[in-house]
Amino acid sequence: MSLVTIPPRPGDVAPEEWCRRLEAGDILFFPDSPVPIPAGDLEFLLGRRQSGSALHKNIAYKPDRDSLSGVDRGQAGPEAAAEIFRLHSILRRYSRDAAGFLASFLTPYEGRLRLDYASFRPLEEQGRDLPPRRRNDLLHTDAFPTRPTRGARILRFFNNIHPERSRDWVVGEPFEAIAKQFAPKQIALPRPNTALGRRVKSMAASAGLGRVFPALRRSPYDGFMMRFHNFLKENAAFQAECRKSSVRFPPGSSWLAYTDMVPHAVLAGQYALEQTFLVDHAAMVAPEHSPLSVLEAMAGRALT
């Protein structure tokens, strides 16, 4: 993994090269965010306080529904309702601007870059008391419990909007190295869907059970990625002994990474914005590096 600083004129490098670097496990770093936040929006976000607020720990914006989650509308009097409305507008604008930038920056993904959730993270990361699977300060690769990707890649764009403090990460070796270390022994490799299994899942989906039991919608690939995410967070020996390096992202900067591939943890920092994209596996410039390709080579079969 390398931290690749993007020059002021990124167009001097072919877009395919930026895709290739991302797909190899590098993090693309923008010292000055290419998606600046308007001053009024920034002032509003930095003024949010969670205690006694209608806002929760992390607030997600869902572009496909134009809706927010992580807000308590039950206690929303006129003042709180206005706060929620303002935040909704800010995250909608941020999501749109981030999508516009990525579409112009990573042109090889044109038409295969799907907008997923955006989020606002107002809490201090250091010292949060959470169960292991929900902790951000433990190295992990990303997988979504309720939104299986079926082989699409998880690409995330981050903004550190804190005016003074860095956002402090540690990153580990790319997915291929740790999967080959742990998957054959500690974690069962994915099994193919049998005809009966596919029929049961199809019947469950028709009955609407997939919304209640997300595991029914997971492909063998998604099932493994979810188990792997949990395994890494719960493996104390891995957390203590794995090779890792520290990265500090200064105020006003942005960075871009395939977080299904790059093991990462957030040790400290407050006030960040993030936009997630799902990228079709068929759009990959270097598909051999993707978790799906790595796992299918290890399993000797298709997994989606």
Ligand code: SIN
Given for the second form:
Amino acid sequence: MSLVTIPPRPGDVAPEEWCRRLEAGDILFFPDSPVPIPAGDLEFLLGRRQSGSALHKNIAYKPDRDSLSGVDRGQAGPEAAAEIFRLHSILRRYSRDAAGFLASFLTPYEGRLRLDYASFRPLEEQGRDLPPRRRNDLLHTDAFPTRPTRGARILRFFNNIHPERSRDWVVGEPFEAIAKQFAPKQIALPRPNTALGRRVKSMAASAGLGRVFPALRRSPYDGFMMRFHNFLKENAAFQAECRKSSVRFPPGSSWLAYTDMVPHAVLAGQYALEQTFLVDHAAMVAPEHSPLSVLEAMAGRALT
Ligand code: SIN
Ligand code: FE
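I've shown you the form predicted on its own. Could you give me the structure of the form predicted together with the ligand?
Every chain and every other molecule in the complex is listed next, the one we just looked at coming first.
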């Protein structure tokens, strides 16, 4: 993995080269975020530290529904309602700006980038008390329990909006290296759905059960990616012994990475904004590195 610093005017590099670097497992680093946060918005976001605020937890913005989740509407008096309204408009704009930036920066993906959730992360990451599979201070590759991607890639854009402190990550070797280290000996390769399995899934889907049980919507690929995420977090030897390096993202910076292939953990930092994109597998400029291609080559069959 390399951290590739993007100059303020990256004009003379072909955009395809940035896609290529990302798809090889590099992190693109922008010392001054190309998606700056207006001063008034920043002041509001950094003011969410009081625990009395309705907005002291990590909050997701869902652009397709233009809705927020994770907000405490329970005791929402007029003050809390105004706070929620303000955060909503800030995240709506952040999401739109991040999407605009990516569309202009990664032009080879045009029309094949889907806008997924954005989030505001006001919590201190150091010492959070979470169950093992939800801990973000353990190295992992991303997989969404409730939103299987069926081979689409998870590309994430971050802003460290803390006024003074860096956001401290540890990153490991890209997917191909670690998948080959552990599969199939310690973690089974994805198995294709049997004819019976496919029938059960399609009956369950037509009965609307896929909404309640997201696992029913997982392709063999998604099933593996979810198990791999859990396997890495629960593997103490991997956490302790894998090749890794630390990266500190300074205040005001942004970074971009395929977090489904770059093992990452956040050890410390507070206040970040993030926008997730789902990129069609068919848009890859170097598809041979993708988790789907790596797994299909290992399994010798299609997995979505
Ligand atoms: C994660 O995706 O694991 C969290 C990264 C962060 O919040 O910095
Ligand atoms: Fe993650």
